[in-house]
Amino acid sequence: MKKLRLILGDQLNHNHSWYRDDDADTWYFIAEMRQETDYARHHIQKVVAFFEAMAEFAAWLKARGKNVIHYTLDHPDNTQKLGTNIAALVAKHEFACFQYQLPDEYRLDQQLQQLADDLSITTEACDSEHFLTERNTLSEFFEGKKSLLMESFYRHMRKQHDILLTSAGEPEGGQWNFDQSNRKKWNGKPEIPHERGFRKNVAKTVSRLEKGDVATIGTIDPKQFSWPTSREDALAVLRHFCSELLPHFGDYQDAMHDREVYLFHSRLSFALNSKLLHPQEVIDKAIEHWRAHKSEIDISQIEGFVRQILGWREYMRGIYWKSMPGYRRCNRLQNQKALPDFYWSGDTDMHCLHHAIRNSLDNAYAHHIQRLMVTGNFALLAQVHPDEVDAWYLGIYIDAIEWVEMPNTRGMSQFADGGLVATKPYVSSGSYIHKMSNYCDSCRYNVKERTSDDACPFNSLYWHFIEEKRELLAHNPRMSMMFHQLDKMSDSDRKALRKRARAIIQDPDKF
């Protein structure tokens, strides 16, 4: 039976069981499409990374004798839409069966279900064979429970997959979570190894985007592209992380510095989210290296890394599939403001925001604390509508695919789901940013002042948020200390904080 198999841009799994099939009547379809470049305004490095990875994957399949149909953006038969491309191929080549791997975005899941209904041939869906959980694993785990605490899920995953456990089934190192050890500020030592880059020339792909007038954000050097877009490159980045970065990853995973782009972070998220790497192999390789170098690498380093992949990554995917499609409309804190213009340029005197945004625009990258406690923190304090925050995060980061971006943004960052993911809003004054970075050292604003013209904007915004959202957060026990501190302030102090915060919220681009 002549089959057509669809491979999406984030389904580049070299070890999928599909590719053990040597059936000469099986064809694989990979396509660059305006449908995917245009549903959000993406960073140019993100689009280039996916297109380059798709081309390399198509070449890998062809080298193994597979029948491959690869549409570039300018291919004459490319209709730029998934449904019409598939329908045209089915008619042209008289395929009798259409097969696809379950997509990880709700919109594509719905589109492919509709396409399957519309086609007059047999259609079959299979798993992408990537995640360590099924779509409904998290829902089943938390069924009947009052809260969806990530820590509970993480411990369950450690036990289920026998990861970092003693022979007695207890956590190695005597505790499940070493997060308290993962909060050091980096002050220049230890030295950070140079990132594992590749300096690829991607000028042809960039030219294709320009000729097609694809609207993108951010910058790119077409002759110096350094993200991994093949399995070989992804494995090289993994090896580099284990040997060079893992020894200090946990200590400084929350640190920020204005002279460093990546610090000790792995830069594996694109390779994972495009499925060039499997999470199990990443975890196994890191643990293997740690075990071979236990005398040099504290357990807090490896546990912090495992928690991000085995815990947060699988947890966020579960939250997404449990909560969609309603999750995309969550706005429990009733925020309505527009995203400041400086999110698209970095043109602000607030040094932390300037650096985090410029880093994002220049590299399609910022690590989780820059996203959560700088750009996300300000957006929440400035009462920006979560739709606008969602669109920005989805577009600007190379690893942003909706299943992982949306619960991190709406849930963890913006508290728009009312506490489904986070146990409290992740907001702070400038003191947290000062504690974890050197940003405040060269900022025109004074992190220790709250209401003067030179005061750090985060300070008044923070207390204004506590006061403004008090009714909506009154039943959250983790907010009681902040409410108590607010109540101890004098009326004049609270009035001055409100005045300063409202001026910032009214026109944040002045600051």
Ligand SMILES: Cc1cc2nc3c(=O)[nH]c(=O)nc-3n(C[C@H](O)[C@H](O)[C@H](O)COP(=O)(O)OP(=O)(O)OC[C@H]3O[C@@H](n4cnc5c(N)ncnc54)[C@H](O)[C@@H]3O)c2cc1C
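Definition used throughout: the rigid core is the maximal C-alpha set that superposes within 1.5 Å between two forms. No experiment lies behind these values; they were computed from the predicted model shown. Only residues modelled in both forms are compared. Residue numbers count along the first chain shown, from 1. What changes on going to the form predicted together with this ligand:
Comparing the conformations between the two forms, with the rigid core held fixed, yields only the displaced run 195-197, spanning 3+ consecutive residues whose C-alpha shift is 2 Å or more.
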The other form holds:
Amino acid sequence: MKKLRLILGDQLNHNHSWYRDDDADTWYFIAEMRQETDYARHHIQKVVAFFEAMAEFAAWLKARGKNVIHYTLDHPDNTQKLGTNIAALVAKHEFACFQYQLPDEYRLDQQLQQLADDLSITTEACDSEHFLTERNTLSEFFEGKKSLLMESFYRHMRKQHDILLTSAGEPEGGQWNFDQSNRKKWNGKPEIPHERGFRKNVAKTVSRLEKGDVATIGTIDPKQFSWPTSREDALAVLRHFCSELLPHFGDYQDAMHDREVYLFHSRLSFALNSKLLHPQEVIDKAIEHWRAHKSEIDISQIEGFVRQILGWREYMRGIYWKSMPGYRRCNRLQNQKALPDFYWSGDTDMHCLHHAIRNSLDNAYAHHIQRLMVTGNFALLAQVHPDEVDAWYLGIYIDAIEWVEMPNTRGMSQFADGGLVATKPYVSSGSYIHKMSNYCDSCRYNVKERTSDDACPFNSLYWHFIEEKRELLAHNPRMSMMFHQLDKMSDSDRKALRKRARAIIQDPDKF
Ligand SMILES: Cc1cc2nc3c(=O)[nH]c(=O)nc-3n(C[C@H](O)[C@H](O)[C@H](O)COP(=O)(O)OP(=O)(O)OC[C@H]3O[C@@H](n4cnc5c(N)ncnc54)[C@H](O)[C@@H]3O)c2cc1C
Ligand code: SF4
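Structure of the form predicted together with this ligand, please, following the form predicted alone?
Shown next: the complete complex, the earlier chain at its head.
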């Protein structure tokens, strides 16, 4: 039977069972499309990374003798929409069967279901063979439970997949979680061994985007593109991580520094989310390296890394499928403000925000704590509508795909789901940023001040948030200490904090 198989841009799984077939009647379709470049305003490096990776994947398939139809944006037959492209191919080549891998985004899931209903040929959906859980695993695991604690899901995953367990089934190192030791500030030492591997020239892809007038954000150096877009490059990044960065990954996971973009982070999220790498192989390789170097690498480093991939990544996917489509509308804290303009330029005197945003614009990257405790923290304190925050995060990061972006942004960072993901809002005054970074050392604002003209804006915003959202958070036991501290303040202190916070919220771009 003549078959058409669709490969989406984030389904570049070289080990998928599809490719073990030797069927001469099977055709693979992979396409750059305006429906994908235009549904959000993406970072230019993100669009380029996907298009480069898709082209390399198409070439890999061709080299294995597969029939491949690869549309670039300017291909004459490209209608720029998935449905019309597939319908036209089915008619032209007289395919009798259409197959697709289950997509990770709700938007595409709906579109493909509709397309399958509309086609008059046989259609089949199959697994993408990437994740360690099914879409509904998390829902089933938490069935009937009030709280969806990531930690209990993570322990279950460790046991189920036999990861970092002793022969007696206990956690290696005697603890399930070493998060408490993952909180060091980085002061220039130990040295960070920067990756100096592949650099790609992506000028042709960039010029295709320019010719098509695709609206993007951020900057790119087309001759020095350093995101992994082939399986070999992705494996090289993984090797570099294991040998050079893993030894200090956990220690400096939460640290921030204005001279370092990646610190000891892996930069593996694009390779994982596009499926160039499988989460199991990433975990296995990292553990294998740790076992071979146990005398030099503490268990806290490997456990911290495994927790992110086996725990958080699978957990977020489960939250997404449990909560969509309603999740995209939640706004439990009733925030309504617009995103400050400086999120698109980095043009602010607040040094932490300036650096985290410039990092994002220049590299399509910021690490977790910059996303959560700098840009996310400020957006929440400034009471920005979660739709605006979501749109920014969905566009700007190399790894931003809705299934993982939305639960992290709306849930973990903006508390818009009312506490499904986070047990309390991730808000802080400037003191947390000061503790974990060198940002405050060269900031125009004083992190110790609360209400003067020079006072760090995070400080008044923080107390104002606690005061303003008190009713909505009153039932949360983890907030009671903050309410108690607020109650201990004098009326005049509270008034001064309120006044300064309101001025910032009114016009954050002045700060
Ligand atoms: C507001 C906000 C938005 C985010 N949006 C995204 C997103 O769109 N896409 C995305 O992949 N991650 C997102 N994250 C999670 C995390 O910030 C990134 O996965 C990480 O910064 C990627 O860099 P890295 O590969 O160097 O990660 P490392 O710090 O080296 O971590 C290793 C891997 O663990 C996984 N991981 C770590 N934390 C998380 C998490 N919270 N959720 C899911 N996976 C995790 C990633 O696959 C990552 O590559 C977001 C976090 C926040 C707070
Ligand atoms: S003083 Fe405040 S605004 Fe400035 S870097 Fe520190 S936390 Fe950020």
